[in-house]
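One chain comes next, on its own, written out as structure tokens in the form predicted alone.
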Amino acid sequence: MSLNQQIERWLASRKKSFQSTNRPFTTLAYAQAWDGSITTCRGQAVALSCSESGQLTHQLRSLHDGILVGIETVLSDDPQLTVREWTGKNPQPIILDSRLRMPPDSKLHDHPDKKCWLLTLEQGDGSESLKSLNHEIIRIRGHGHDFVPLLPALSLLREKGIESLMVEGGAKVITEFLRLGLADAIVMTMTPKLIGGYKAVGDIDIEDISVAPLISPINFEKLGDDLIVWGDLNYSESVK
């Protein structure tokens, strides 16, 4: 069985056994260097994955109902968030954008078959330049915070039919999903480079290492030049 088949079967099994009806099953999927860096510096786009790993990323996109990134990823990478190197349906593109900073010339405004969903704050200012573009602005109450709260955002996504969600980044988004214990699985591409840059995971408020999120059972296999690590994410009761 190929690596792609292994991961697809594992993911299908995990989604089938997922119990919560209040939020989507969520997979963190991103590439990093062996030192944990996802880029040389914040805001800088860096291509880390080999071609085979890139295909796996597109396969993973096809296996989820939605794909979510933060606005910083859009500003630095200008991603399409579509399935191009694999056969399958495009997931629903979803952006966390608390201040509606989505560029009017973003590639996401030209998505081939879906309106991009912009999750923003209820009290945030509207953007006249965005209102005529191909997207849907969804406002969520921030409860005094300046960022889109994940729990109500995920609940809303589930109500809108997103049962499985792939989270590609950036670092702030990955960190928040881990801090709140809202990511259920992880597929990490590790490229054999040491770049000493901006890390994928920041402060998740862990003082005792025994309660840190644990990948278990853990699986790993070489794909092209990269190492793919995947498994279930487990949290202590204090996180949950």
Ligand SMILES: NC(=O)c1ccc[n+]([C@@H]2O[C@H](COP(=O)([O-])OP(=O)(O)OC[C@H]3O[C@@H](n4cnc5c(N)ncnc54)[C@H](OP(=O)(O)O)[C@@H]3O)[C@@H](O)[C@H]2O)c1
The other form holds:
Amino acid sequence: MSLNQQIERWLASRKKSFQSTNRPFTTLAYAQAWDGSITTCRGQAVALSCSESGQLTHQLRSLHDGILVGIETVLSDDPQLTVREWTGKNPQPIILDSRLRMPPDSKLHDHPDKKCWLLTLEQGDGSESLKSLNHEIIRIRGHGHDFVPLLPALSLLREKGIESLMVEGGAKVITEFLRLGLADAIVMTMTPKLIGGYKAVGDIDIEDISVAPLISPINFEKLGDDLIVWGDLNYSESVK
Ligand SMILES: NC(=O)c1ccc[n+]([C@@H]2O[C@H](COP(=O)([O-])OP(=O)(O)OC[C@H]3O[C@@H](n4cnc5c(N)ncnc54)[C@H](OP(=O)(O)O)[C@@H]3O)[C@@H](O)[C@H]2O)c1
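Structure of the form predicted in complex with the ligand (previous: the form predicted alone):
Every component of the complex follows; first up is the chain already shown.
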């Protein structure tokens, strides 16, 4: 069985056995160098993965109902978040954007079949320049948060029909999902370079290594020049 088939089967079984009805089944999927860097420096768009792993990313997109990134990734990479290098449906694009900094000329406004969802704070400013564009602004009650709070945001996504969510980054978003124990699965593309740049995972409030999120069972296989590592994310009860 090819790597692509293995990952598709594994994801299907994980989604099927997912119990919660309060939030989507969530997969973290991103590319990193062997030292954990996702880019050379924050705000820099860098293509890390080889063409085969790039295809796998598009396959993963097609296997989820929604795809989520932080606004900093939109500002630096201007992604389309569509399925172009695989056959399948486009996931719903979703951006965490507390202060509505989405650029009016973002490629996401030209999405072929979906209005991008901008998750923002209820009390946040509504940018006039964004009003007429091809997106839906969804306001989440912040309760004193500086960021869009993830639990109510995920619960709302589930209510809106998103049963599976792929989180592509960047680091602040990956870190927050791990800190709160809200990612269920991970697919990492590890590119065999050491670049000493901006790391995928920041402070997730772990003081004791025994309660760190664990990838188990872990799977790995070479794909093109890269190593793909995937598995379930397990948290100690104290994290959840
Ligand atoms: N290698 C890869 O696979 C990959 C993938 C994606 C991105 N990247 C790289 O990662 C870099 C961007 O990452 P980043 O860490 O700077 O930013 P990010 O994670 O893309 O976005 C973070 C921003 O999202 C907003 N946000 C709203 N609610 C949030 C919440 N609950 N948790 C976290 N963020 C929330 C915040 O801005 P507001 O306060 O304005 O809302 C926050 O500053 C870029 O250089 C990009 O190229 C690499």
